Amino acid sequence: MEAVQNLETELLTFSGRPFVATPETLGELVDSADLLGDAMALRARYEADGYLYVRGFHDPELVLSTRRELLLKYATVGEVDDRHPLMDAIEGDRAGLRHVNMRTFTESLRTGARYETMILHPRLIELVGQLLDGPVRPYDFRWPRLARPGEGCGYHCDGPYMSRGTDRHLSVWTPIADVAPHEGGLMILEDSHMNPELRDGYLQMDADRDGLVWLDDDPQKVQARYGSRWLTTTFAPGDILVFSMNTLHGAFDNRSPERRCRLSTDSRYLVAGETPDPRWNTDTGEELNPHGPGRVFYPGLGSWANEDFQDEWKYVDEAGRLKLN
């Protein structure tokens, strides 16, 4: 609790809309790296609180490895600018971004030897494994993202995103770097996977057929509605964060004062045998275009509200190209 409480307040906003910090509007994210090798009580833990929060799970020298190959990928159309050291990755001017084939680009982000070694890491899956209470696999889609200063992520469940299968299925985050909640760190509504509210409404839509976009972009109006406290921290190289498909989660918009961007990624995994969401699942290696032909998941560059999924997924031409508004 102490260390999200000594933040530099002033620094976060959701969309542009300050955030009013006290002991009843956030607070820190338990650590169950103590329950590590005790399945049972992470089974337990993650099914009162809704996630499960690991510090130093993965080993920090492979995290920054993996960094260090996304930037590289970044640097090339001009997301960081290299001018100033990779690592730091600091806003770039982004001109090649509109020259580059994003079909490729977008799947060498999701295929990186480091990157696949670390979302397929065995004891990743062994303890999803142990959460799902079952073997496990990976969705063969990846969400890697770069979210640039002044960007964030809207208020949302991955429920109605990922319900045309089973319901034995979960949701890794991982920061790729340290990220303090000022910079985009993402944020968990505590004992918002039990809210009724969420579950007898929000939870039983598809977000394709009934077209959802994020729930709201005031942080305490949805605190108030669908649960007790925002819950985040500091993260740093090896952590991860992993959460039902009934909790309410975003992020902080990134007010780097370095303009840095933050770079994480989502995975998801599901008990082998179980029917995966074909969204997001193929078994012919074709391209997967989950909200329609002729785009790419390529979050930020702008805010739409999610509105036809354009916060996360841009429209391309036939060579590839961005079409941005």
Ligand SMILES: O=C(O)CCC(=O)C(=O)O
Given for the second form:
Amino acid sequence: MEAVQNLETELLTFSGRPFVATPETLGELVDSADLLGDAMALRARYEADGYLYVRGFHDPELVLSTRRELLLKYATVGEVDDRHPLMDAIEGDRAGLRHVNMRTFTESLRTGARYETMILHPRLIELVGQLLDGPVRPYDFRWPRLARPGEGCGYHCDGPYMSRGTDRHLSVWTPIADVAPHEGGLMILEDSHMNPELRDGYLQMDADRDGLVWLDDDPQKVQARYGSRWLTTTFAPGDILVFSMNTLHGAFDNRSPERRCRLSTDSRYLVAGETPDPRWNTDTGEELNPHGPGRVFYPGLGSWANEDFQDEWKYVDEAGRLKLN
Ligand SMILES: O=C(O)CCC(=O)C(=O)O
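Alternative state: the form predicted in complex with this ligand, after the form predicted on its own:
Full complex below, order starting with the chain above.
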């Protein structure tokens, strides 16, 4: 059983709780780069494990140019401080954030040329097609994320947020440069995709209809109840982590001593011809408004429990300005 490399164990926390890393609680994601090109083997591994981690899948140059494209935008609103090297993504004072139109700002994050080249890359579409056993297309919505120092992401499965259409779909998490576990690395719970309690309960729910919040904030409790070990790695530019809608995951708190923000994106894909969850795809060209009108996807900024989606979806006024408490 491989231990996670470069682990800053004393900095490892989840939702403010120390995470005690032992061989029983934390292991390394299995790298499947050696299976690329063998569709059957890739699919077999994905189905058995509920995830596929591929080190060095994208050209790191593409990932780094995507990083620069996004950080230029985040620096414009003060999220990162360009008195430090831009690519370090050091936390800024966020002074501009209250004044910008968040509808157009977040749309500009999601539609940048480099960003789109990365998440719609033909090699990625081909890989996802191999895993889902058919030609695929992306969901229209995409989820770029900046995790500021102190922020992580609560435990959940994607299923309840994406359950109104086909079940032939999956998620891809892409770190946009290096992300060590203590910098907000994604963690997935080994074997959780096969857990019968999740399958028969939580995974039957619809996040909006049933008002779902994060599952729990205690990694030990979640581990004991739903899976075997937490799995993560020290991610590098080019890596991707594909996982199923039934795979329980979250992110460690970003405890970067340099106060670096963590930059990543999630994107989702479904088999072409299958019915998409209409919260995330519009075939009419209308604006996507999945969790009610007047909200934008902008994770973090101080709330954790995700009650009424507030950790990830913020209210804006008519001019698109954030309505923060
Ligand atoms: O990046 C994160 O913090 C969370 C990502 C996530 O939950 C997802 O990709 O489904």
